[in-house]
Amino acid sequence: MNRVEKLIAEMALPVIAAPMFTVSNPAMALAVCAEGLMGTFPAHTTRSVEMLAEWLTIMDEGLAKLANSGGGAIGPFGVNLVVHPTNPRLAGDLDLCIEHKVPVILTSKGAPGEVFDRVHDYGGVVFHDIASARHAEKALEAGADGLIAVCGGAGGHCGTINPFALVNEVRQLTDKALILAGAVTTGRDVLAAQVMGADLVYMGTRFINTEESSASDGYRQMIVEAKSNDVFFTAAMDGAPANLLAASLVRAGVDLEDLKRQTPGAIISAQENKKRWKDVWSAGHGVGAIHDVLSVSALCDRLKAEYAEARAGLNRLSAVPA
């Protein structure tokens, strides 16, 4: 068994709590290992360097507590790097997540060999987000241990294709650890996923409303007002296609059928605009299914017991004479 199968094999469940700026931190990243899932943040949420070295310790001192505490199965932690060369801080962040051992590194935009080798140096592995078969060769080609299949439906930055087709895809090129993102709710999504050829999932709006995140009141309940058709799809933020929620860009004072026109960046790229993006917020497909929010504990139980109710109906099902 390598690191990676061991690593999926010792999870309560296969999912990882998806790196999303500005509201994923070591609070929430540590309740989800406290139920056996990943938890993550990404780096370029802290403002600093000197702050992601405190994350970064907080994290380690926080699930030494856990191991010590005698409970159920830890979560592996994870922390997602820019490794595009436009990222300042990449060599900075990257020294401290080797440092601290970080288990797992979640890369992001560009795929670096030598990035890569130095996780491996210390036994660390390298999960690598993905949109494209051809993405995923280059991936391949740098060392990584495991893809990140970023499909449409996904919140934020995210692919186009769908899910059964770049799944087909990336399992024609590799056997190693697939992840699929993009719309993934409940239990029975999981579930869905490894049977169409994943080994984990990425789950990252519905983790949006919990409680030990940064979302704002006001983000979580855009969120259960939402549904799949209030997400809006761009490029204009920032010249990378993105999923936003509609109403947020409206009451930023957003002409979506202008948005509509704008070549990418047009928008954000004016000095005027700037302020009125800090209240711009994303989300995936999966809205229309989230109707709460809840502690990162509860959650987690429900999608255990989702995925268990799940497989029990699988189960029944192969029974049934063809």
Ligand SMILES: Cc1cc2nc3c(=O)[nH]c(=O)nc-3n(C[C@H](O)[C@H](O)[C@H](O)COP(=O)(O)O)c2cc1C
The other form holds:
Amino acid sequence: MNRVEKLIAEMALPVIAAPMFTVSNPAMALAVCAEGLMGTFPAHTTRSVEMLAEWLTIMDEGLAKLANSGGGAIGPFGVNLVVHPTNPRLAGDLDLCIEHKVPVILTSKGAPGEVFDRVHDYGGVVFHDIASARHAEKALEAGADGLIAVCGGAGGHCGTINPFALVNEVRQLTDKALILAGAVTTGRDVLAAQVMGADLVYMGTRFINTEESSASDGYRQMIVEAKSNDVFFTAAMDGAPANLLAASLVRAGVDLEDLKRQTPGAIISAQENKKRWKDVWSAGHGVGAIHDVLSVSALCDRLKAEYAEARAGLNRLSAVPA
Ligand SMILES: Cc1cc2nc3c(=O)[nH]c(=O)nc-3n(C[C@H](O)[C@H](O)[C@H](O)COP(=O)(O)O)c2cc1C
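Moving from the form predicted alone, what structure would you give for the form predicted in complex with this ligand?
Zooming out: every chain and molecule, the one shown earlier first.
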């Protein structure tokens, strides 16, 4: 069993609580790890390298406490790094992750092999996010241990390709770990992703509606009230295609009809970046299956039960001719 296979085999459910800017935090990540799933946060949610150092120390201490408590499986921990050369914090954030030997590094935007090599040197693994087969080829060449297929319908900066299509294309390139991202919301969805050929899933939007997330009550309520057609796809916010809650755009004074005709630059120059992501809220197409806010622990229990029920229910397929 290689390092990645071992990591997955030791998880209670093949679910990564996906890194979400301004939403994920150490309390949420630790609560997820305590349930045997993978907890994560993006390094860039912290305001400074010093704050990232604090968050990593909280994780080290929290995970050590969990290990000593003698409970069940403890999930691995991952940090998301934007590895594009335009990220001024990359060098400092990476040095810290190396110092803390973060087990899983989730990289996005660009695929620099030297980052991957430095993570491999301390025994870490790197999963890189991709939205097309071409991105996947580049990430594999650079030495990624796994690929996060960000498909149409995902929250945040999303892809546009249908999950069946992207998984099939990536599976023709590699047997390495494949993580499916995009509207995965229930335990049944996790099993479906595995059947499609994925090894793990990224679950983002579902975890916004947990008590431990940093999302405001208004954000969570908007998710409870939303259906998939309340999610607006646009690159106008910051130039990269993203799924946003239409109601939050309207509330921020954006005319949706106008927005459909905007070029990306028009909105970018109109507002300041951080404020934009604070006032305009992102979510994936999975919103229609989210009806509550609950603790991470209760959510993970529910996901495990739904997964088990879906697996048991597969027997009903025996009626289908082979
Ligand atoms: C509010 C929000 C913020 C996000 N921020 C990041 C981020 O900082 N880095 C990243 O790699 N992905 C980010 N994502 C994408 C998620 O990691 C993940 O790919 C996505 O949420 C999966 O789709 P789902 O929300 O439909 O489950 C974000 C998603 C959301 C909803």
